[in-house]
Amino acid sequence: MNEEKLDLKYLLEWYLTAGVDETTGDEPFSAEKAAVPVNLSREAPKLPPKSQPAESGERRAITELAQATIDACKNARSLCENARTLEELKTLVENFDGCALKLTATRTVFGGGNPSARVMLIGEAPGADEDRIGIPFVGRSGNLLDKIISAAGMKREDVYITNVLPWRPPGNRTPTTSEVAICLPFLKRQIELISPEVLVLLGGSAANALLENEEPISKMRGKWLEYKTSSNQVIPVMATFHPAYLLRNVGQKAKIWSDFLRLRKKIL
């Protein structure tokens, strides 16, 4: 093989290396009748000598942004084991600098309510008056939430509310992956610590998040689940819409209040 085949060898195994699966050119031409190009630079990039593979036999580069996630989900698991009180944990989530979202959000939403619930509501993240105010669920979604308490039978100071996330996204976009990753902790040991008789899920991306799935909410609502701890504790688990959803579509608020309905006979 000549010096010339060799380079383009290289070249050709550099693109495939760099995930380039197609190239274009100033005129359409047929695959069957191209001709190696002429001109190419004897400079092309050289592949370096072949490493071991990694033990899980990926060759998968992982970026500095996923590595950070992922030492951030560590860090925050750890600082969870440290945590016996809901005080503590608060102190920890407040002190806790793994999450971007910290960085934009006015205020740190943690869950409030009886740390003693019998039912524990969990949403997705603070919005605005969330943010301005350090409380979860206020404002409109908040005061429908607490008509739908109160019609079940219970009052807010009878429950535990939280979200899966305690920072606001900016704009009240949807929380990325990572993001929920790295909070996730937190939420799965406020729920340790609270030990409640039922989780209520508000919106699909909370019930996804706690339950690891992509299931919509239409068809996770209406029958219940189920959530382990990591202590084996198995809580039943009610996924329905989120109030702010309900704003939006009130002609499904029939539904919500069928599962406030089963939630009440479930905890009586």
Contents of the next structure:
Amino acid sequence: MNEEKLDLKYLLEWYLTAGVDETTGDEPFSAEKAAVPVNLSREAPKLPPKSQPAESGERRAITELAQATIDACKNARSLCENARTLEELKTLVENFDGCALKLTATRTVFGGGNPSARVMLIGEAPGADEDRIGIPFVGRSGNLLDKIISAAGMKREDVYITNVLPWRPPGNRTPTTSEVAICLPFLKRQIELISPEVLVLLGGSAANALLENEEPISKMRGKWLEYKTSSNQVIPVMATFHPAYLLRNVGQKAKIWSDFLRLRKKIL
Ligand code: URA
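Form predicted alone already given; the form predicted in complex with uracil follows:
Shown next: the complete complex, the earlier chain at its head.
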């Protein structure tokens, strides 16, 4: 994607996140001037040149907002370099103001569970229950996840569970690319600090974010994948369906079951 397109993408995402549903220009708009003359001939109307430069005010806004996202990512990355323990990282996340989701969330939901876990599970983002309680996977999806974990011969206390985002997106909407990009350094550092033997990515969002691809989860599940940390540690990855998807599609249960049996074999 070229720089201008990327800037526009960030700007639109930022507007949508902020709840904007209408746009106006810097200059007052004259309906008369803007009226498109009726084309009575059979000639195709002349279209404006494809890459018309944006108005200077608009351009400045785009650049500033894209820059804010880039700065927030950089800031998150440099904060993470100084986090030597999970507790330090948790405090950094709680004090971080670079992601607008924090403004609408009730709590920061950091990871939880066994910090020496061999298996680390990663979901998308806290839902309403998690936002209220402050612990990942405690709602309906969490109850199902507990059952799946025990079917794989483990207990919740044995594993470590976290999310790509530590803040609930309003109305449980899908996180935007910039929200994921801003929060990803914190997740990556969390993985390095836990240093699990296996990563379990629950759902397409978590898998796409960490594996940096756009594959559908149905294509990624059923095989072992790999995640490489910044220190070049290679961790086997099992990507599988999100428990919330299973709650809506009971017919897919056998697939997640077989995924977790494979996990069980791997860690026995
Ligand atoms: N869904 C998630 O992805 N994470 C949670 O913590 C809860 C629901």
